[in-house]
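In the form predicted on its own, a lone chain appears below as structure tokens.
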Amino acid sequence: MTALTLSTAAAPGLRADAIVIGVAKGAKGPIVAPGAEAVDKAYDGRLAGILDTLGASGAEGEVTKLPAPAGFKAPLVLAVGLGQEPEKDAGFDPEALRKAAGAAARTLTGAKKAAFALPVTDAADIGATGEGVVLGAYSFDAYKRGDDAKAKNAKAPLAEAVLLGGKPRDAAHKAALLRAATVGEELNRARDLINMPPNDLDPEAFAALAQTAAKEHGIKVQVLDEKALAKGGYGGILGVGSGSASAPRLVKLSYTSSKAKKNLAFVGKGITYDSGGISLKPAGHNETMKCDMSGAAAVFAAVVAAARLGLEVNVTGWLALAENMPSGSATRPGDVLRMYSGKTVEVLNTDAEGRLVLADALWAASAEKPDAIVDVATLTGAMMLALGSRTFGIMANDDAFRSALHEAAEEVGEPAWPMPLPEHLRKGMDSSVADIANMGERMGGGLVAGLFLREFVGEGITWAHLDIAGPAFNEGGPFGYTPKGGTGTAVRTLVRLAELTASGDLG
């Protein structure tokens, strides 16, 4: 990861192989954001105009690059676009920070450190900024350890930066310097599972990798085997991963704070590969089907987020893990499975798995009564053609919990929508066999799975169901501080829930 550190230092003299400023979208051409006056200075005040001759705007995920100016220790200036100016009086939205700081450390790969010039004001800014360092710099490459000349050839990741404008000596700098590192590092924990391969991380193997982590930051974890689900009665997860040969697993994540008034509960899917089972998949869209389980990669990086940071909430995080694959022991279209809440399922698709392990889930977290359940899955195409690739759908059974949630997402950079749960789609899921079925009219089809899971969360219990299949799997370039591939959305909303748990101020 690369390391974060504060510096008051003023940037022509410090020895790094870069210094990173802003630069803004004017009504008239680039401007030079604050924080880089000194760099300003050493191009007579011109840096702006040569800034407009080499074609920068200052337009979001622009990045220029310049020769230094005579006397710097650093050999190159690299000015990153923070979008339109904003104005007067106001300062750069931290989104803005975050995405630029980003785009700057991912086109840093390979240098060893890079000082940060951009308008940082106060500890919400070095918050942001730092964030978008570790996240911008993320690379996966676990996999390309080869032989080949273009393996060894690899560039490393940013190995450091120093934030400029950001105060060592003072608690909340350090403070929010301090989250970022560890928010962004457990993200990318989200990233690394949601891009393995599924040869290579099936239910098992993601339970162990949990039950490693737990152990490492004082998590209490219990994994349920098949045989431990069978005999809990625990019938979706079971039926779900019938049909392979890699057996499920319903992995609990305890994490718990001596000073805590609240708990929480995280549920999230995590089907390692689908499939569509029985119902299968057309050809074109099985190859990234490794990304169903980011629900629960993002569950299991957001309970570790909150142990790390030491929040004083209690927080469960339940991984439902099972491998959708179609076989002779298969669940079939027309099977009907009894769920750990005694309900009965008829399943009209295999494909519609996800709601399945996440209802048996949700009724164990119910079992518990925390104040409140949260769960993440990449649950539906619908949602992905409602609000498309970066933005995810929030439903809810309380509306002020929904609202609370959408402002938190949108508070940490995470783009969300809020849903309904229309009561008259539920009827589209009754079944002449059984108690439900899980499918229900084709129209709608994000919010009749909403509706599906309400069915399983306990009488009188908060809950909210996001909704990630849009922005948890990058298929396009990178962006701002978003990778190709895995994301690792919905880690930030979960954490920053969490903290405003804690401090009792959620809205």
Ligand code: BES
Second form
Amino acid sequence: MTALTLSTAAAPGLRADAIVIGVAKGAKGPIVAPGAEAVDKAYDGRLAGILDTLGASGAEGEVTKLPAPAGFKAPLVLAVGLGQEPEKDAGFDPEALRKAAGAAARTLTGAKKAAFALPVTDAADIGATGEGVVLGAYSFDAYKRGDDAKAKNAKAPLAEAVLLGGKPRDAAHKAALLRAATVGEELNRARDLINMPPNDLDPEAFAALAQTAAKEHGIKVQVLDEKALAKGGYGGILGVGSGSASAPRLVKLSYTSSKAKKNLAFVGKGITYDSGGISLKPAGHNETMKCDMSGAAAVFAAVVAAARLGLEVNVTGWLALAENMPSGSATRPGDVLRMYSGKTVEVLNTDAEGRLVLADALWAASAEKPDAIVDVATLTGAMMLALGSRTFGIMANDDAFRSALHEAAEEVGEPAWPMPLPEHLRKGMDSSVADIANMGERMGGGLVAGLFLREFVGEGITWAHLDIAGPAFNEGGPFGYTPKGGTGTAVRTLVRLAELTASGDLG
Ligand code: BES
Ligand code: MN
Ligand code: ZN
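For comparison with the form predicted on its own, would you give the structure of this protein in the form predicted together with the ligand?
Starting with the chain above, the whole complex follows.
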């Protein structure tokens, strides 16, 4: 991971591979952002003009390289776009800094050290910049042959980032940087899990990785294997996993703080590969389905981050792990499953498997009567149709809680939007043989799935559901601090929720 430090050093004397500066979009062309005064001065105050000549506009995501001015120890100046110049007296949005730092860090792949002279004014800006660096520097090349000199497609991420403009001795600044490094590292761990190919990451392997990492950070782990699941009556998780040669698991991670006043439960969908099962997905729809455990990866990362940050709240993570495959032992459309809650479910489509594993995990989480449950799942293609590939949907049985989560998501830079749970859609899941069917109306499929999950939340428990099917996996090119592939979406929202719950600041 990229090491983060704060420094008061002046840009000219810094030994680094590059000095990163910000450029914003002004009314009459590019504007050099605050923080780069020394750099601009070394170009005799002509930096904005030089950038304009080079075609830079200050647009978000734009990266312009120029040779450093004479006398600089670093050879390169990297000007990164911050987007529109803020209104008078307003500072740059932390998310603009996060994105710019991310784009710069990505461009600097292979470099050893870079100094970031971005317009930071407070601890929040430092945290955002640090997060952007760690997240933008991420790359996944564990499966690329590093020994092939000709391939050269596996360069190391930026090793060290020095953040200028902050105060190295200020407790709030130091804490923000440490938080950024911790959250960034755990979020990158979630990305690694998502990107891992499904032949290497089956439910058992995921459970083993969770076990090792959790123990390192003083988190209690319990793993229910297929025998324990059968004994306990977890018909949903078993039913989904029954077609696979790799047996399912339910992992419970418990982080407890001696100062906690509240208990949170996070539940993650962990389908290590979703072929659709007997209701097999057609070619073209299954190439990225290793990402169907992104919810479980986010929950896992968030629990570890909460532990490492020592948050004063108890957080329990539930990872519902199974592989959805067709075979002679697979669940058939028409089968009825007896769920952990005792309810029966007629499986009409084996590709609607996420709600089945989540139902058991939600019921297990409910038994402990937490103050709130949040589940995270790549649940429906319908949510992608509704919100696109960068925004997740938030549904809840409590309006205030849904709004609080939406606010937390906005604050950390994760685009999200509230979605309703219209009561009239429930009757579409009426079954003639069981208590409920796992499918309903096609229209509003994301909301139907949410209504299904609601049936498995214990009476009186505050619950929210994040459908991250859109933003979990980036099939396009990288942007800002978001790489191609697994994104780690929802990790930062969950961590923020835990922080707000710990401090008693949750609405
Ligand atoms: N894992 C998929 C949803 C998904 C689709 C996630 C695309 C990410 C990208 C889920 O298990 C699924 O197959 N859902 C079905 C439900 C339907 C059969 C009711 C869907 O959305 O088509
Ligand atoms: Mn599916
Ligand atoms: Zn799925």
